[in-house]
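Have a look below at one chain only, the form predicted on its own, in structure tokens format.
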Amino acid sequence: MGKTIAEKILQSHLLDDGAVVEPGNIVRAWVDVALLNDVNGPIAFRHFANMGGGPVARPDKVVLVCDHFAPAPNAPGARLIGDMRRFAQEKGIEHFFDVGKGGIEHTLAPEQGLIVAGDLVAGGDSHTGTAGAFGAFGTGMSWAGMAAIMMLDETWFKVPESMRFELRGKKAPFVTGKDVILRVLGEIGVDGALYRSMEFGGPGVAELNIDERMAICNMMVEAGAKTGMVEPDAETEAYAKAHAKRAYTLVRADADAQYASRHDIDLAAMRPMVAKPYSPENVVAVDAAKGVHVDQVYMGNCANGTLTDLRQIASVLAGRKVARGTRAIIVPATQQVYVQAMKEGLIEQFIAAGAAVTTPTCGACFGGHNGALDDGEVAVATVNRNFKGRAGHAGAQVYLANSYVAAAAAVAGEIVDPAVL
């Protein structure tokens, strides 16, 4: 019986020898990366230091990025963002990313090539599944579940069930990676795909570069999903081939690999699609949610803040301004993505616009800072998550969105199709 990419990947790097790898068995297994932030990290440290502390079995597996709480916007900050320079030092983990050194962990890691094609990473954040736009295994743990594969270099999974979805056609007008994902949550809903593997293959994924792969694989998650990947192809081995620090290998499903269910997504039927609060799953078309007054539009997030979703936004702010009564809030989601954008005249461009341009940063995503939103107000947001509460006041609405719809938003001070705007 063949097997789907997520079995290959966890059959690669089984510790017993005879395991059986099918959905719903348990198997113990080495990681390749071990992914922290200063919001997990610090957490997984105790439970480390309870467990008997000690050195860290393989500090080279292990990936330290300050973004969430950076740069840091009061003392409690600060002081988890102390930790992990802390941490770094004395357990000597070299890649430690400080302020103004990297960005955004799931789009840094790959970028530095740190996670390379056919990993399995084990990460404390809830979207280390974006690493599967890169043809890697990656998700989410508990913080001692963390601690537990700095310590002893191995940790244990259930085999997931996966799902397969066919994408085909060409892509119609400012449709994005992101409205792939929202259609799918619109249509399987939060717990769609609950402890699966998600794999999106087919011939319409040529149509889809790097980074709108990462859209999608990054709000996995928010369907329940274990882990999930976009099947590689010549796109995922070019972007190995450009930034790969070690061996990879392009894992691709059996033929006859068995799925739970399979879905058909046609890209040329596609229209951008809008999340209204409270929830991932509440998925209209643009135009049902034309007309809402918007107070703040956010552009970025580890897999919306990349240089697509910049030259993007950038399509729609060219020669326009932002509205009067609307702030938009840019966020390139690493240094060299910044770096780039202001190579490309895209910065200029962006304040020239009346858009305020920060540092990379998690910031405003989870409603720390950097664009947290007050009671009443309402946001159109390329983020992952509009949960109640989730981006500052529990009276404020989140609306989510690709970067052409954001920005569109931006400039009329409502939501708007952009082929309209």
Second form
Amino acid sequence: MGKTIAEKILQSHLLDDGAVVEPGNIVRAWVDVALLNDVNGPIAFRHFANMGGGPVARPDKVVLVCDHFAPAPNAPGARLIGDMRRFAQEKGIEHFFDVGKGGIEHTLAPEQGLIVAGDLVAGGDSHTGTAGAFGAFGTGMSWAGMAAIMMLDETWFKVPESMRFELRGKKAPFVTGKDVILRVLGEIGVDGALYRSMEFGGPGVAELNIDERMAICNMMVEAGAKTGMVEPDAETEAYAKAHAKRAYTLVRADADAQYASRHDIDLAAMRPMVAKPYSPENVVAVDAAKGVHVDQVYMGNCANGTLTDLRQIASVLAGRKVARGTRAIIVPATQQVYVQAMKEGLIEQFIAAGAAVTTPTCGACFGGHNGALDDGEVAVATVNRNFKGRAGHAGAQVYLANSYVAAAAAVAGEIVDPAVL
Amino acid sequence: MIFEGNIHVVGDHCDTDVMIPGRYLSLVEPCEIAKHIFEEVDPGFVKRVQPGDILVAGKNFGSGSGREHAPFGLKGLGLSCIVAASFSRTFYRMAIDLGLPILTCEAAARAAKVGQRARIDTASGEIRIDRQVFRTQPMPPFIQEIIEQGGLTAWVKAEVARRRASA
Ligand code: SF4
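The form predicted on its own done, now the form predicted together with its partner chain:
Entire complex below, previous chain first.
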């Protein structure tokens, strides 16, 4: 019987060759990467010490990224980042990214060639599934589980059922990968993929570059998914060739793979979408939210602070200004993206339009710093969650959208279809 | 393992923010975290729970932010086991790794009422609520092993010792 992408990647990482990779079974496996940040890392280090501590089994597999509280907004944040620095030094962890050295983990790790196609990636952060854009199986893990991986170089996985999403057609102007996943969330809901792997394939995949695929895989967890990936193609391979620091494998599903459900998406029939407060499943076409006044527009995060996003923003902001009464914050996801955007003149253009541009950080995405919202404020953001209270005050409202829609809202001061700006 | 206790009930999509508000994330001791479980929505909850009691929940229990403090606090409160129509997978994983047994059973979750008695056999998957009997998937043996040792920390210690002995 044929296998899904998730099943094949698990199969190639088994500790016991005799284990049967079938949905529902528990298997013991090794991972290629253990990804920790400055929120879950310090707690995982505590579990690690309680488990007996000592040397990390495979320090070369551990990637430590300071992104949530970087640069530290206050003393508790500075302590967390200090914990990361000390652990890296003590355990000889080479892949440690301090303030100014990296960016947001999910964009940074693949860009640095540390996550490659065919990998099995465990992370303390729930958005570890973003690795699916690069053909890897990424999943969020308990923090005790992350410590166990550092102790033993192994972990356990329950083999997920898989869902298949077939993309076809040519996407219309201003439609992006973000809209694909928002549409799916609107259709299946926030528990529509519970425990499952969401696998995207079909001819329409070629319409989406790697950056746009990141937006899709990033938000699979918003549907409850364990993992998910875009089926690797020539684009995936070109990326792997240019970035990978290890051998990579392009893992595709068998034609007769067993899927729990199949879904068809015609890109040509899609419009830019927004998810209204307070749930990522609360999705409507942008026109249905037209005219909503916007106090702040936040453009950035682990999946939508890419070069593709910055170019999309620039195409809207060109020759225009951020509206009076509205503020715009733009955060490139990594130092490399930042530098490239500078070379292309995008950063200068953003500043000329009246936007704030800051160093890579999670910051306002989780309401921590760098642009948190006050009571009663309304924002459009290219992030992934609009839960009550996540972006700052519980009385603030966030609309999730793609970078074109966000930039158009910054210019108009209200939600508007970028096609008619 | 077999657990018997009084039932407490919560509804669908109960998220980790409701279980333990963000302002308590700096707490690390389970008994300290336990004092604040469901504080905003049901301030009396903590007092009503007796050690060994069983929590029965609707679907998608533990959704939202992946937050270890939530299962840690529920365990610290003395709850012996959680049955739900479904769990968010991060919560499911975190509960097991912290040694808190959990079973998925939609029928039992829908039938249970506050104050009834439950008897749960994690090895056979049998759930008795007063006189009604429900059957669900038992916890897989490997997971039972982790739970029986009280969580992943003890399991890892034992595994390290096993490896040393065989080296
Ligand atoms: S950018 Fe936002 S969603 Fe991404 S890792 Fe940071 S806080 Fe999480």
